[in-house]
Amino acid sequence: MNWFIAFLGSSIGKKLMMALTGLCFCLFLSIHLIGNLTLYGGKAMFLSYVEHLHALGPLISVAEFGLLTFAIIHVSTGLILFWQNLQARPIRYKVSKRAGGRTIGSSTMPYTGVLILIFIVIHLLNFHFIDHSRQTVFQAMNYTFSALPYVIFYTSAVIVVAIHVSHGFWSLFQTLGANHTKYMPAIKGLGIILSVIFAAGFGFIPVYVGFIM
């Protein structure tokens, strides 16, 4: 048990468990975004999925805080890694590091990781933490997407997720052992297909349901 702790308490350790974690998060926004577009097929369809996934009882509970924990564990790590090579590094380079071909992705990510955590929260309290038995989730959702404010705020934040996604969805292959010439751009390529699906799937809903439904 000694070995294990330390492992994880190492660099590569650290940064297996943020693949995990960020590969777990991926799963879970593809099947989140499939059930969420049952929308479109109206509020009794949309209330159909709900019910299906209230059915699974504790389950649902237990994923829910699954994946609370998991951004946890993928913020806070992501922000020790970061410390740590600011230590090892403390005078910037002079020449810009975007010139290695870094992305927004790839520079913002520990902003992005900590806003991403902000935003799950939120997301849990205006949806989850609600009382059911005065209000579904869709009547929490035409009235918390009636007011433009939170439009904006969550098709920012989506926003925020895709360019965290478009950079971490191929380093967590990279991390993971993917890292070859020959498969690693169309992983890239993924990942930014994936990453814009997200940002355009979720991104519109808050439209969709505060101006057009």
Contents of the next structure:
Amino acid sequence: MNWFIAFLGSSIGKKLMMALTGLCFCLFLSIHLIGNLTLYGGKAMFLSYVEHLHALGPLISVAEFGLLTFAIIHVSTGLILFWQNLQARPIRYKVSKRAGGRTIGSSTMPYTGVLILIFIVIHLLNFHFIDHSRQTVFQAMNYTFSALPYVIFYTSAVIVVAIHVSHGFWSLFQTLGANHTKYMPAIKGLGIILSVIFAAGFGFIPVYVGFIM
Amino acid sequence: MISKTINLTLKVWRQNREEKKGRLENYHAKDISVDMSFLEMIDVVNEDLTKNRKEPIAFDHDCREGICGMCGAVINGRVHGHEKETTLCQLHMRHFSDGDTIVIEPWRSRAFPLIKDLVVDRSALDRIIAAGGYISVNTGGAPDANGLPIAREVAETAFNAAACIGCGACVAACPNASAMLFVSAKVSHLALLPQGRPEAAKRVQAMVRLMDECGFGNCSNETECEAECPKGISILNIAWLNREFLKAEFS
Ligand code: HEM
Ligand code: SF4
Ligand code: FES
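Here we have the form predicted on its own; I need the corresponding form predicted together with protoporphyrin IX containing FE (HEM).
Now the full complex is given, and it begins with the chain already shown.
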């Protein structure tokens, strides 16, 4: 067991935790998005999706527990990495230029990460920690997105998620050691496509509910 | 033929051994031939400083032909200057224009303590090599040249990794001051070849552990190292390093 703790504490061990939990979040977001798309089928279809989801009962609790655990691991490890990386260069350069490696996504990982965390808390307060006996999720959503600031906030937040994923997706494969001259261009492309799908798919829902529906 | 000359303003990081803090100081580099290398340009400035009884700028160098890995500084925010795959000694002044201001700073990393001016202590890289960046060959007769067949592509890939000159530019260029590109080049170079396999697991564990102890940052796959490495070492090596490490830890 000691070797395992030591492994998790190593630089590559910490990165592995980020990669595996990050991968799970990408999978979760994909499933979450597919579920949310039932909205475009109308109120009845959406509520039936919600009902079916909740009918899974204990499975849902297991998934929630898993996601919460992964979130704690991802956030705490991410913050430790961020802190250690700042410490690794106590004196900064007076002039510093990029050589073409960094992207908007890669250079903002900790910042987009913290923004996502704030968003997730607010999102759960809006839709999860509400009195479900007095309103359906659909009503809560209608109520939230009737306020323009909320529409703007949610749509911006998913764009932040997309920026995080634009680097995170290919990066997790590199961390797992799955970089190959033949496949990496496809993985990188898939990461960009995935982030655009997340941004457009989730981002349009508040606009649709608030203004079109 | 008299070559074209240019005049430059240098802002150079000056810091004595005893000083806790350094500063950028201004110098004029006059009548610099564009055929000179960056280091020769500093030589000219240093001649001048010496003549005027001032302390010359300390900088590391040795081969001056891009093979030893001793030279290196951050030039206007770019490691080894802005030219692709060049060491500082191979950066020529023709890449600068008359009247340019050039900011020159040392490698910045907690693991590379500053010695003086542009000279930093890179012995952390040597310690990582000493931890496992070798193969143990006990004495005996020289092996038969064709006794160990190695596929051409494998030999080429290992050779590309072996091109690392240990300059530390990857650390200097990394936003996290991580040494992963250097360590990965050394690990791949040996792990790809049959002679390196017997000790591969032990080697990668020892080298990564030592890298962590030296105070380098963690790799975030920013890929700035690959973009700045004078020897074009690929981040594919970092993926292989991760794989070797995971394999070693879980077996
Ligand atoms: C929707 C939620 C999220 C998803 C899909 C996600 C996904 C990912 C992925 C795939 C990676 C790449 C891992 C690797 O390079 O191996 C990553 C890295 C990172 N994430 Fe997240 N993440 C999410 C939320 C968060 C949150 C809430 C934080 C909070 C601080 C965070 C902070 C970070 C940091 C700092 C890194 C970079 C770690 C490093 O390479 O040094 N992420 N994320
Ligand atoms: S990997 Fe490249 S930049 Fe890093 S030490 Fe080796 S030669 Fe220098
Ligand atoms: S002085 Fe040897 S590589 Fe530049």
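Rigid core here is just the name for the largest C-alpha set that superposes within 1.5 Å across the two forms. Positions refer to the first chain, counted from 1. These figures come from a predicted structure and were not determined experimentally.
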Is there a C-alpha shift of 2 Å or more at G66 between the two forms once the rigid core is superposed?
yes
